[in-house]
Amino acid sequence: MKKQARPYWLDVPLLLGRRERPPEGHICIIGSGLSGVSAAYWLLEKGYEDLVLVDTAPEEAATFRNCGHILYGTVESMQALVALHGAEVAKDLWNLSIHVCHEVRETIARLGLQVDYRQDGYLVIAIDEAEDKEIKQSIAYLKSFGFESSYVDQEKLETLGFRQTYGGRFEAGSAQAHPVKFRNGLLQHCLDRGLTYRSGVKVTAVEEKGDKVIVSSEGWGDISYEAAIIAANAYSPLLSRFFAAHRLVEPFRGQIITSKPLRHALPVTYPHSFDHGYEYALRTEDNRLMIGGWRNHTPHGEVGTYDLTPNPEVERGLRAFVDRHYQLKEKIEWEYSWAGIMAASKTGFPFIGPTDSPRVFTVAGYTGHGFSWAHGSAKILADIINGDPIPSIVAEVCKPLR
C-alpha cells in the first residue's frame, strides 16, 4: 500500500474559514494553528471584540504535523538548563512549562472538548551512556527543586517493549492529545463567540503605519487594523522584516512516520523520546506507532528549508531506528509519512510580546514543543496586550530581541 503523504492527524478535516476579503477590525491574528486560535480565545476571554483570524494554507501548519506531545520542560534537559542558565532560572522555566501544559488541560475541561486527551506521563530514553548520565543528573536536579521525576532502569524498559537502551526518566505530568481536534474545538468555540475567520489569505507583510497596522495580502490588498498578532511560527520571517532582520527563528523540517494499526497493543501507552529528544514517539488511540525525528543525522539537520517534501533518508533512518530499539510482536507496516516546518528559536524559548512596533505582537518559536507551549504562551500574550501582570521569567527569557 502506498504511504499517505498527508499527516495522520488530518484524517480529521480542518475547520476552515470563508474565502473572501477579510474585514477591517480591531486586531488581526495571522495564522490559524494553535498559537493563532489560542490568541483569539484568550483575547475573547478578556472581552476583546472585532477580532479577525486569517490563514493561507492551514493544512501546512506545524500544529497539524507534530506528534501530539504536551510535555513539561523545554527542548533542553534540566541538567542542560541548569548549566546554561543557573538553578533558579532553570527551576522557574520548568514551573512555567508546567503552567502552560496545565492551561491546555484546563481549557479542554472547561469547554468540554473531545480531543483524545490523556495525562499519563512521558518517558525520556537514553540510547548511550552519556545520555543515561545526563538523565540521572536531571532527575537529581528535578527532585531537589521539588518536581516529580523517577529513573527507569534497562530491565523495566525491556518490559515496555524497548531494546538496546540504557535507562530512562519518567515524569507523570506530561500528556498527549489530538492536535486537530483540539484546534478545531477551540476555533469553533471562538467562532460561536463572534470571531471572524477567513482562509486563503496570503499575507505578504505586516507593518505599522501611523496609528494603524497594515496587513498586506495577495489578492485582497492592504487591510488596516488597530493591532496585529503574527502567529505563524516558522513562517514569521516571511511576513515580518523584524523577524527576518533579527533571525529570531530558523525553519527546520521535522518528519514523522506512522504505522498501520498494530494487532498487539504497544506496552508503552504514553509519549516517549530518545537521543536527547531527536527521536520522539506516541501510541495513537487506534494503536499505531507514530515516530518522528532523526534529522540530526542528516548533513544540515534539515535546517533552513520550507520544503514539505519528506526526505527519504530520514524515513529510512526512522524505520531502522524502530527496528533497532523496539521489540514488536509483529512485522510493522508503515502507512503515513509526512514532514512539517517547525521553528527553532534563537534563544531556545518562545517569543511572546510586541516586536519593534507597539502595535505588532508575536507568539512563536517553540523549537519543537509547540503543543506544550502555544496555548499557554498565547494566554501570556493576551495578558501583555491587556496590560495584566505576567511571570517575571517570561519578561526575562521570552521577549523578542531588539
Ligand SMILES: Cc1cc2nc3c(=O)[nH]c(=O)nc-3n(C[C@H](O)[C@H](O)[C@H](O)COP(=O)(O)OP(=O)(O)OC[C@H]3O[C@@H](n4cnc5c(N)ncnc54)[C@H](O)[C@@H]3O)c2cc1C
Given for the second form:
Amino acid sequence: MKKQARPYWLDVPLLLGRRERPPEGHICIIGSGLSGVSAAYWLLEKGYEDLVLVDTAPEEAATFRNCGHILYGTVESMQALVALHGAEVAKDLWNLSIHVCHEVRETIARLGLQVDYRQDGYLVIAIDEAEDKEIKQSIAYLKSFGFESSYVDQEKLETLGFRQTYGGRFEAGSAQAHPVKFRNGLLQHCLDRGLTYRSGVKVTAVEEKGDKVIVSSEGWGDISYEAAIIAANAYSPLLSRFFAAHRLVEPFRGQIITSKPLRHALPVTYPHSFDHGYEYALRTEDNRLMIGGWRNHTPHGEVGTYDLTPNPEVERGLRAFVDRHYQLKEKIEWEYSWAGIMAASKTGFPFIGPTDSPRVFTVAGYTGHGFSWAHGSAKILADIINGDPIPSIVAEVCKPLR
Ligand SMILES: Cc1cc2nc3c(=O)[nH]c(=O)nc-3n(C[C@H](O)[C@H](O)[C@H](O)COP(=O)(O)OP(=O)(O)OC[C@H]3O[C@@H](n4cnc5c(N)ncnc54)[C@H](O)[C@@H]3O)c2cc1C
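For comparison with the form predicted alone, please write out the form predicted in complex with the ligand.
All chains and molecules follow, beginning with the one already shown.
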C-alpha cells in the first residue's frame, strides 16, 4: 500500500475560512495555526472585537504536522539550561514551561473541547551513556529546584517495550492531544464569538504607515488595520522584513512516520523521546506508533528549507530506529509519512511582543515545542497588547527587540 504524504492528524478535516477578501478591522492576525488561533482566543477573552484571522495553505502549517506532545521543559535538558543560563533563569523557564502546558489543559477544560487530551507523563530515554549521565544530572537539578522528576532504569524501560537503551527521565505532568481537534475547537469557539476568518490570503508584507498597519497580500491588495500580529512561525521571514533582517528564526524540516494500528497494545502509553529529543514518539488513540526525528543524521540537518517533501533517508532512519529500540510483537507496517516546517529561534526562546513597529506584534519561534508554548505565549502577547503585567522572565528573554 502506498504511504500517505498527508499527516495522520489531517484525517480530521481542517476548519477553513472563506476564500474572499478580508475586511478591514481592528487587528489582523496572520496565521491560523496554534499561535494565530490562540492569539485570537486570548484577545477575545480580553474583550477585543473586530479581529480578522488570515492564512494561506493552512494544511501546510506545523500545527497539523507535529507529534502531539505537550511537554514540561524546553528543547534543552535542565542540565543544559543551567549551563547556558544559570540556575535562576533555568528554574524560571521550567516554571514558565509548566505554566504554558497548564494553559492548554485549562482552555480545553473551560471550553469543554474533545481533543483526546491525556496528561499521563513523558519519558526522555537515553540511548548512550553520556545522555544517561545528563538525564541523572537534570533530575538532580529538577529535584533541587522543587520539581517532580524521576529516573526510570533500563529494566523498567524493557517492561515498557524498549530495548538497547540506558535509563530515562519521567515527567508526570506532561500530556498529549490531537492538534487538529484542539485548533479546530478553539477556532470554532472564536468564530462563534465573532472572529472573521479568511483562507487563501497570501500575505506579502506587513508595514506600519502613519497610524495604520497595511497588510499586503497576493490577489487582495493592501488592507488597513489598527494593528497586526505575525503568527506565521517558520514562515515569518517570508512576509516580514523585520524577521528577515534580524534572522529571528530559521526554518527546519521535521519528519514523522506513523504505523497502521498495532494488534498488540504498545506498553508505553505516553509521549516519549530519545537521543536528546532528536527522536520523539507517541502512541495514538487507535494504537499506532507515531515517531519523528532523525534529521540530525542528515548532512545539513534539514535546515533552511520550506519543502514539505519527506526525505527518504530520514524515513529509512526512523524505521531502522524503531527496529533497533522497540520490542514489537508483530511486524510493523507504516501507513503515513509526512514533513512539516518548524522554526529554530535565534535566541532559543519564543519571540513575544512588538517588533520594530509598535503596531506590529509577533508570537513565534518555539524550536519544536510549540503546542504548549504557542498557546501560552499568545496569552502573554494578549497581555502585552492590553498593557497587562507579564512574567518577568518573559520580559527578560522573549522580546523580539533587544
Ligand atoms: C514534524 C514536527 C513535529 C513537531 N512536534 C511537536 C510536538 O510534539 N510538540 C510540540 O509542542 N511542538 C511540536 N512541533 C512544533 C509545533 O508544531 C509548532 O511549533 C507550532 O505548531 C507552531 O504553530 P504556529 O501557529 O506558530 O505556526 P504554524 O502552525 O506553522 O502556522 C503558520 C501559519 O502561518 C500561515 N502563513 C504562513 N505564511 C503566510 C503568508 N504568507 N500569508 C498568510 N498566512 C501565512 C500559515 O497558513 C499557518 O496558518 C513539531 C513540528 C513539526 C514540524
